[in-house]
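First, one chain by itself in structure tokens, the form predicted on its own.
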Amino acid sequence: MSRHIVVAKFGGTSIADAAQFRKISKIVHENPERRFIVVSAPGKRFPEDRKVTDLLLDSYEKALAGKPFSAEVDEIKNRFREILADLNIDFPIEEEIRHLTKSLSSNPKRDYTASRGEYLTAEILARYLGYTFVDPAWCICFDENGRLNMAMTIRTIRASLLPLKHAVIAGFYGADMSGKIHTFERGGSDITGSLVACALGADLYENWTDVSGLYAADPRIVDHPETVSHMSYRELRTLSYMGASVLHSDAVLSASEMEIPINIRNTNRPDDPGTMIVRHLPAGVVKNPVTGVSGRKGMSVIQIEKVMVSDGSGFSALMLDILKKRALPFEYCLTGIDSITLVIRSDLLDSCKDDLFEEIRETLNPDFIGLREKQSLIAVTGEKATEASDANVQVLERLTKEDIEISTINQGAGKLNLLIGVPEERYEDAIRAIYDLRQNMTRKI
């Protein structure tokens, strides 16, 4: 009978100093099924502290500009020195820092520089645990344009890890065929962990962080929000994309395709069960019609009106083609008989707003173009909504009762998946109102 495999990923706050290394060691050794460990670079030890990755990126920017970067490199070196001294680990940190300094001095490369935090952390943790270190440059495969080669990555992870009893893998980066380092976007260690879990057919993917699971709302807005015990992959992906920062949304996709359960846990409170992400709820689990609410500020709403845009003239297709040629992504697009509404991130729109509107006028000759700025987008999710079909109505009624203007509404079919636009100045009021409604629903279950 084959042994069960648990892949455990530890985020930056979970590995910020020597005390956190000790916590990880205890967690890992308590369960022999935790055979493969993925780590981020050290995060903040206290609110005013700086993440190692931020220090690395600052050193790269200064090196690129021809400015002194020794202060940042020294701070990085001292962070790792403190960990090594406290844990009594023999590791050539001076030599590694010389390699980093040489790279920054001669030919600074952003992705290589940014990846060194994960690389060093994984090397040190592997020595501390007595595990094999695996450099993802050997098995996370990118093409020369920085795109992940999924098929080759899955094959090389299996070839690299399956022969090993235990291993520590650095998160966040990989390499192309020439050996050039490429990184995922920030938070990409979650993606590494998910890829490892999928390649190995893991029984469970644990994501260890500094909270005991996923909150039903942002704790910076709602006081002491409830932790959700179970949710679906789709719910988590939506909430993560819309601002819930516990897990990178792309990490959910790979695990969901293999139906590998994800357990979000707290390194500082390892006895807490956390949140379990699954495709189907276990028997006996009772869920609220509204699982959670999250959102993002900094949105703009563009409304384009022309009589009978839906009459087969290709108006909508031409509009989307304009955005495609400009590589301008949108959050969502709504079409009506006489209108198209687009929600776009304001920071992406600002640099091209005037040119975009001019092109729309020349190409589409609309009757009207409107722009609403300083908007926010709120996601309300709930897989149980089919059993409580008025949940979406209750959400909208609650916002109306609170006199919160709704600029856009986009509803997914079947399950509760509302995307609601509200003015930025009422964003937090809307989050609180929806969460309060959720709690009222909970009390009635």
Second form
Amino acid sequence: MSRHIVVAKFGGTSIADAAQFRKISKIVHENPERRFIVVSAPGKRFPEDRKVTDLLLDSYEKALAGKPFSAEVDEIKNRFREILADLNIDFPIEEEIRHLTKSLSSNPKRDYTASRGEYLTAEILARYLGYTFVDPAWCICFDENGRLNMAMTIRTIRASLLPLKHAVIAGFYGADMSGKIHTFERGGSDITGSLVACALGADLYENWTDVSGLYAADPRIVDHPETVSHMSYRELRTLSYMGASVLHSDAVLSASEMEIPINIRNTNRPDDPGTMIVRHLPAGVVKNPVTGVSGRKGMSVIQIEKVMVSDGSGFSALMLDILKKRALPFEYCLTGIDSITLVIRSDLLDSCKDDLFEEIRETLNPDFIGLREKQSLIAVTGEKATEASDANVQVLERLTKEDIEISTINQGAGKLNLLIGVPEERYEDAIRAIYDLRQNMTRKI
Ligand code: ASP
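Next block: the form predicted in complex with aspartic acid, after the form predicted on its own:
Let us now look at the entire complex, which starts with that chain.
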């Protein structure tokens, strides 16, 4: 048995039908180090299709409202039946569906119902691969309030999985001490995969999906953007926070704490190397000074002016207190000599704007308050950018050349870590311009 451990997690589209099960089997058997496999529930096979988890949640909602739910349950049964027939697997699907129907009819439970997609998929994949099935109800430990008990989970995963040669573990859920099922947030199978990788001290966490890694820019805006070969955990967190979603952010957090490399791979193009996410880039990697650009629309920029804001009289602290009291999160806050700039999501600000401004006027007595709406925020990251330390200048110059107005700039110290505010109607132009600049920058080793 190989000493190396690779934990491979397959997402919903990777396991959507029998053909995808075959691809997974080929990928898994190609590398004996892929000993622990984590799976989601079958996702969409085509755009109008429904994810099994969505069908389960719909059936739960209907059962709760006392409405008939057999159409959803039949659709789920038929999806699994098709997979089983095509792969010629013997599995008591009728019996499992009877259990589900009984629980929905007698006492519908949201998390239990939602978890059945992953449970059934992992059972079936384990049979298909000839691997041991592991129910995370035994090893992903929640407390009775649905919070993960990390220490107990790590211990229990180690004890249950390390003695096994190989196993398939259902993603997305676990249980509390009483056996009650709890799920993570949607997309939470990534978290299960990361927990398994961390607990076992895996050499690699592979996250298999339907794209060949992380793009340097949003493919809905830029035509065929390049896939980034390597990026740091920090860069991934920044880009994902700003909208480039491939991996659940909690999954990145635990893997980065344990320094377990994450490799985003494409189940449909298994020869593509994908994106490798690591703490430090390996020597010799050829890297663009700009790793990627992403962003979000729907931002508001508040500017508060008062002479000598930064004179130590606690003006900024009072401002932050006002936001804290209202539990109003902000994207960032910049303090200048005579002004404070706040960037806040417009959907959160809109409902309390008038009250908030009133309170700022009363408490802080500013000289001026300004509001710019319909702004977007663009993140540009580049861990290698110190070697081309004018990368930030080039980005700003390029936006100016394109005649794109810049409403705010936040430049973190050190590496390229820029947050730029631009009007929403120029958002796409700005992303395209920065991506174009990136492609024309000299790559460094
Ligand atoms: N099946 C769950 C969802 O659709 C969890 C996951 O796919 O990670 O959100």
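Positions refer to the first chain, counted from 1. For clarity, a rigid core is taken as the largest C-alpha set superposing within 1.5 Å between two forms. Just so we're clear, the structure is a prediction, and the values are computed from it rather than from any experiment.
Once the cores line up, the CA of Pro289 ends up 2 angstroms or more apart between the two forms.
Taking the rigid core as fixed, one finds a CA shift for Tyr435 of 2 Å or more between the two forms.
In the core-superposed comparison between the two forms, Lys23 has its Cα shifted by less than 2 Å.
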